[in-house]
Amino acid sequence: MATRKQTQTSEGVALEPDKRRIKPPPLYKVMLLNDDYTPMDFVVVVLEKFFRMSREQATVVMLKVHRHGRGICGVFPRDLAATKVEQVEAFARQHQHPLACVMEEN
């Protein structure tokens, strides 16, 4: 609840809003992890479908996953990041791929 500060004016007492800042919620990185079984084309489809990347962006991220073991798909508030992780993993299982998607605080 916001508190108000009293200020003395020539006409009496005026109330001013408290100017405390609310800290924005923490953001989470959503990442794909490399494995030896999920096809590269499938990873590109996942990035296009769930993270709205262009084919070129998706290919760059897929290659980062392939070469470095992980790649960042996006940064989101916690609830949205958790939803993305669940959607990607469900989609991968549905297509019988072991693709892992994780989130960590940014």
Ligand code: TYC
Given for the second form:
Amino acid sequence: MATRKQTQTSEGVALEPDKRRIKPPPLYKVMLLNDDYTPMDFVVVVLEKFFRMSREQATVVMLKVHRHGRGICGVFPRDLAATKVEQVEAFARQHQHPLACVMEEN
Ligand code: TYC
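Shown: the form predicted on its own; wanted: the form predicted together with the named molecule:
Up next: the whole complex, starting with the chain shown before.
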């Protein structure tokens, strides 16, 4: 096992925090699921509004979901992914659409 990293400070030698076994936080994919009722234009607006996509990018992702059943909107740390899912589903319900948004560990 390697020794802990040391830094020279004005007070002497200090041990740096041991970061060797700290894994980076897991990332989560946020995905939209297809359904037969949500209008295509609404899905494009969702991708522009919540995932900062251009109209062109949003259209590509929407059509991928429409044709393949699901598609990735973005990859985020857990809390941000959970917030995106809540925001998208709340917005869809406000507009009476059944659009489903889910997250999955990457
Ligand atoms: N399948 C929908 C339709 O034909 C469009 C749609 C695309 C719905 C993506 C949901 O996540 C979705 N109107």
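Take the two forms, superpose them, and find the largest set of C-alpha atoms that agree within 1.5 Å; that set is the rigid core. All values reported here derive from a predicted model rather than from experimental measurement. Residue numbers count along the first chain shown, from 1.
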Problem set entry | Shift of Glu86 between the two forms at or above 2 Å (CA, core fit) | no
